[in-house]
Amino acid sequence: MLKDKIVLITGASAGIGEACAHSFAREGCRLILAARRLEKLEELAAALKTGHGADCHTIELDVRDRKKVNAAMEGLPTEWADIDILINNAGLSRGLDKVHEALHTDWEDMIDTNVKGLLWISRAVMPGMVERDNGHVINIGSIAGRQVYPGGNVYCATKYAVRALTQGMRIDLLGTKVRCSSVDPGMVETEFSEVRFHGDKERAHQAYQNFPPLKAEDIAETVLFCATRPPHVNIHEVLIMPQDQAAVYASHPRGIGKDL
């Protein structure tokens, strides 16, 4: 269904990103695999190739400049320029502090990234699709875009603002053939605490100590699932979450290690 397909992954480089690359790899896609950190993509890239064989297209790209977004978009090889699934899974949360004590540069950060660089993005690849009357653009979203936690305020903002111009895009995208979903996870094991925490290791280690977390392959195969749909389908979210969190605030604290 999806081979030969071309996917372009934003935030390629790790987590979800790189999981869902190998999830839409092992379907035979041809990658576009987008992220600041070039020798990463490229080390995906071989990883890819010698895995499944896949086809890779690799763009050094932070999606908070406009114009480098662009510039990217234009300048992709013709072979390449038609782009079948957009995947929107850059992005970052920075620090844990109250509004009236948090870093401006840490809400820069996570709007830039979260909100305008999904829009730079979206605003770059979506007029071929609409052109070509077919496409998937599949936004991550987060359970921080549903409910508000203790310190979250901007980062959750910014996942609210996600999941509104998902839902815009399915309205503005209404009469066309090209879909769109939102796929959103709660507490996922993956740099996102590290990032959180400014390297922080340990403190990002303890946050995944309280109970098993999502693994970042359970966000790539339902994003897979969604873009799997036959064509008169499509998934509008999809809210995934451990078993042991009911929601952002509700957990059970079963440790790490203990029976599931």
Ligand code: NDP
The other form holds:
Amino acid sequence: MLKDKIVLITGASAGIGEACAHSFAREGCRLILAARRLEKLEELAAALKTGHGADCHTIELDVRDRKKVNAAMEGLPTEWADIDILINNAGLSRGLDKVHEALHTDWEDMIDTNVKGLLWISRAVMPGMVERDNGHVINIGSIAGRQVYPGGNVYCATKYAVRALTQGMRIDLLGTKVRCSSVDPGMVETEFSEVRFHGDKERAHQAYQNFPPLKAEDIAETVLFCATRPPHVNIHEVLIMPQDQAAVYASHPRGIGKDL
Ligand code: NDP
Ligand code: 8X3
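The form predicted together with the ligand, contrasted with the form predicted alone above:
Let's see the whole complex now, leading with the same chain.
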């Protein structure tokens, strides 16, 4: 069903984006891998070639830079230009501080990446989908787009924005065959916490010790599920949580390594 489809994944150099690359490569897709760390993308592309025979095109890209996003999309080689699936995954959190104490640079990172970056890429890619009357935009939201938690303020605001944008895109695309979905995870063990805590590995590690978190692969398989429904089906949104996490602030402290 997905054989030879062109899939653009933002934030493919780690975590959920990298896992999506593996899942879609396994299904025979051609992958455009975008992120700032080109070296990681090239390692991934080589692994996907070896593991799945996948054809990959890597792009060093900071989604915050609108001009570079436009140039990168306009500069795609012809054989990569007709993107079938866009996975808007690049995103991050910075800090867990109160609004009256936080760093404005952290806010800029989150808003510029999670909201504006998603918009720049979507604005560059979606016109081709609409013109071809074919495509699928899959946004990675979060439980943080549905519940606000202490210190979550601006990160949550960006993910509430992603949820609103998914709903808005879906309405805008009505009458076309372009689909739009959002996959909203609870806690997933990736580089996310290390980035949130500005590289503090110990604090990041602690974040995943209370109960078994989701794995990046769980989210990738959910994204794949959305992308493989028949054409008359549009999955609007999927909320996926660890078994031990009922809400951001309601979890069961089972510990790690104990059977569920
Ligand atoms: P990771 O930190 O493991 O991966 C984030 C990815 O985003 C990296 O590939 C990073 O690549 C990329 N990225 C960050 N900033 C930019 C940028 N300015 N331009 C291009 N790429 C960028 O985190 P996750 O995999 O966990 O996060 C992926 C998405 O999932 C995010 O949108 C996050 O909000 C969301 N999410 C995560 C959850 C979790 O618990 N982990 C739960 C719910 C949602 P590079 O640094 O090379 O640019
Ligand atoms: C990431 C999940 O709970 O840290 O979106 O906000 S959480």
